[in-house]
Each structure stands twice: as C-alpha cells, then as structure tokens.
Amino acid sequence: MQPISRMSWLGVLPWFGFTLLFLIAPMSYLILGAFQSPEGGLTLANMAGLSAPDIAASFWLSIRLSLASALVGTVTGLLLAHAVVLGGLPIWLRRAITAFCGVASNFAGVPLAFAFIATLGRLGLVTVLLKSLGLDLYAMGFSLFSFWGLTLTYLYFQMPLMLLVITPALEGLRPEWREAAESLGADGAQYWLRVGAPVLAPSVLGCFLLLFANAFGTLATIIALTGSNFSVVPILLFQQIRGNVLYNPNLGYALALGMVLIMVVSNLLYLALRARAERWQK
C-alpha cells in the first residue's frame, strides 16, 4: 500500500472545503434551530409541531406525490431502457436518446411547469388540438394542476432519470445466462422470471428510492404549475421562512428536518440495494 502524499491531500482540500461549508455547516445550522424556540432557549416544540393536522396532511400528500411519480417513473423508464439497452435499436437512435434523457433528466422548475401549460394547460396546444377532434380532456375531469396532473409534470424529468441510473444494471445482464437457461428449455418469460428479474431487483428497488427521493424535495414545478394551492412540504416550509402570515423560521428548520431525514432513510436504502445488485453483477 502506497503512502498518501501531500499533494494527494492537497488535492482533496477543495471538497473537504466545499462539503463544511454547503453540507455540515447549513445542517448543523438547521439541527439546531429546529430544537430552538425564538427567544433562543431549547425546546420539543418545534418538533412536535410536525404533528399538527395540516403539517402531517402536506407530509403525507409529499409521500403519496412521490410515491406516484416514482412508481409510474420506474415502470415506464424501465420499459423504456429495456427497449434502449436490449431491444437492438439503431446506434444512433440509443445514442440521442440517452443524451436527451441526460437533458431532461435535470430539466425542472418554471421551464418545465411553462412547457406543460403550454402543452396541456386549458388552452395548451394538445389540449386545444384534442378539444377541435372533440376529445376535452378537462370536461373528463383531467386537470394539470391536480395530483396526476403534477404526476404527468413529474415524469418528463423522472421517466430519464430511471433510464439513466438502470441502464448499466441492464448491460449487467450476462449474455451467457440467457444462455443457459435456454439450454436447460426456459423461454423468454421463464428466464425474465427466475433469472432477469432476481438480478435486476435490488437495482429497480433501489431506483425507485432514488425517484422518490428526487421528488420529495421537488419545489420550483410545484410552486411555478399551482402558486401555493397545493400544499406540500417544499412549499409548507417555503410559508414558514419566508412567508408573512405563516411566518415561523424555527417550525420551518424543524419541517426541513423531517425532510432530510426522509431523504437520508431513502438514500441509505438506495445505497443497500445497490451496493446488493452490484454483489450480483461482480
């Protein structure tokens, strides 16, 4: 083992800079003013303000939100991948959409909430075109500033992400596996059964934590499509920092702590399972 030279820690000096100054000083600042009240003394209250009826309700419609997204996200980008990676397309063609997918995979807030009102607003351009061929999406109750309207909004970034993240679970896949388990008499579904999906479950699960975890903390689509109708936990917190009527700062480090710990159980969990599926690939 080779020792560790000073230039080597040199080297690392701007992310040990970067990680005290943006990660455990802001959570180390939110820590402590959730246990505060504003006179300054320590306190549970702020904390238990968590259970309070409209507080838990934006908690659990963040959850049901997420949850959705993630799972139709997970679905569908699986689907899709499986075509990309496995289902013999053109070069060319996996090749754009992959880079597409890295665009709109960090594509979000006001660009993204104005393109869905453009497209599937009231008088969005495909809402508009269905409506002359006498299809009204609205009068059939559809609405894009309801749940799965902000569920649709959420695949256009969720649906690439998927693909990104599974796409070298499925180039993981063996060739020889499929292989042998032709040669033992399995057909397709047979080996996507007892062999494909075994090994690609720990990487499905584990992106479908990373999807909800991309979701949960999702607030500029949220407040750009519906103001602050729609009360989630981003916008609940956003009221009780910034707001003027809301306005509690201590309430809002506390619910912004509820969140992190939400996103470090996800993550946590999302490291598990990768860290099995890669177990299964070596």
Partner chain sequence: MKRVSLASWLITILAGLYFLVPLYAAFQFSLQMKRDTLSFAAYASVFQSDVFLRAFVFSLVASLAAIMAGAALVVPTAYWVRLRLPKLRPVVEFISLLPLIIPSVVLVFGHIRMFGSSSFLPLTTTDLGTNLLLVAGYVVLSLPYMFRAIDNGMAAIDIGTLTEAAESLGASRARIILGVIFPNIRAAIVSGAFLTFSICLGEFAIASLLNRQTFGPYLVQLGQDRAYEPAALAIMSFGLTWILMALMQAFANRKPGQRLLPFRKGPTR
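I have the form predicted alone already, so could you send the form predicted in complex with its partner chain?
FYI, this one's just the chain on its own, none of its partners or other molecules.
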C-alpha cells in the first residue's frame, strides 16, 4: 500500500463539496428550522404544530394511503412473483414479465395518471365498457380520484417493484428444502408453514416497508390525478412551498422533517430486516 498523501484528499474534494452544499447543508437548514421559532429561538412548537388537526389528518391520510398501496402491492406482487418464479411458467414468459416489471416500476408520475384516466376515469375505456354492461362504477361510489382509485393506480408501479425486489428471496428458497421436508414426511402446507413462510417473512416485510416509503414520497401521480385536492403530506408541503398556506415557514420545515423521519424509520426497518434475511442466504 502506498502512503496516503495529502493529495489523495483532492480526489474526493469536489464530491464532498457538492454533497455538502446541495444535500447536507439544505437538509440541515430544514432540520434546524424545524426547531426554531420565526424569531430564531430554539423551540419544539413547530414539531408540536404537526399535531394540528389538518396537518395530522394529512399525515394520517398519507400513512393510510401508503399502507394500503404497500399492502396491496406486497400481496399481489408476491403472488405474481410466486407464479413467475415457482409456478412453472415457460421461461420466455418469465423473462417478458420481469422485463416489463423493470419498465413499469419506473413508469410512475404523470403519464401513469393519464393512462389510468383513459382507463378508469369518468369516460375511461373500462368505465364505459362496464357501464354498457350495466355496472356503473361511479354510481356505485368508485372514483379514480379517491383513496382506492389512487391505491389502484399506485399498484401499477408497486406490484412490479415488489416482484423485482422479492424475486431474489423466492429464488433463494432452495428446492432441496422442499425435498428434505418431503422426505421427512411433510406435505406442501407443512413445508410452507414451518420453513417457506418463516424464511420469506423478513424479506416480505422488508419489501413492504420499501413499498410504503415508495408510496409515501409520491407526488406527481397525485397531482396529475387530483390536482391539489387530495391533501396528503407531499401535496401539503408542495402548497406550503408555493404559497405558505400554513402561514408559518418554520411549520413547513417541521412538515418536511416529519416526512423525512417517516422515510428514515421505514428504511431503517427495511435495512434491519434485509440484514436478517441475508443472514440465511448463503
């Protein structure tokens, strides 16, 4: 090994300068701001302000929407991944689905919203088709621009993401485990109950949290679908930045910090569970 010269530091200096200026400093600014009063004194009032009814309602709506979309995404993505990996589908179909999922998991935002408006909007293809069959979705209370409509739209990138991140875990279920269980007298249900499910559980839970975080930060899809009417936290923050709707800039910082905290917690849990899952993958 060559001695570390002072020159070595020059190689990483631009990078550290950039991240300090455009990542660390702005985030620190927001975090500090969250604990400051408009006059500059230290205070917890902003964080406490997050419990104001309309803000708390936004958080609660965001969390519910993210939970619902993560839950539906996890279950459907797991089913699809199981079908694709272990279901004995032909290899070309498996490749096609995996490739499609790579695209679909990146197909978020405004174009996705447009596609769903053309499908399940008031004049969407499926809406009109079902109406002609005597099933009026909107009369039955469904709306694409509601909680469950958003959940259904999010599913378009959540399910593929689930498939992509859970596939390695499903492939890690070794066929010998199943054979060993069978040779010891276990049937399929006993194998899944005692081995398959416990082995998969940390991965599935970890992926669920990843999907949760993924949904929590989504902004463009909601704006394209609902304008700014659906008051989840990212929308509230968006409006606060645009026009200081909270009439308190420091409360805005607290809002941003609250969002980051939820992302931090779910990602830390994800990492912890992934470490636990990888312990078994040898």
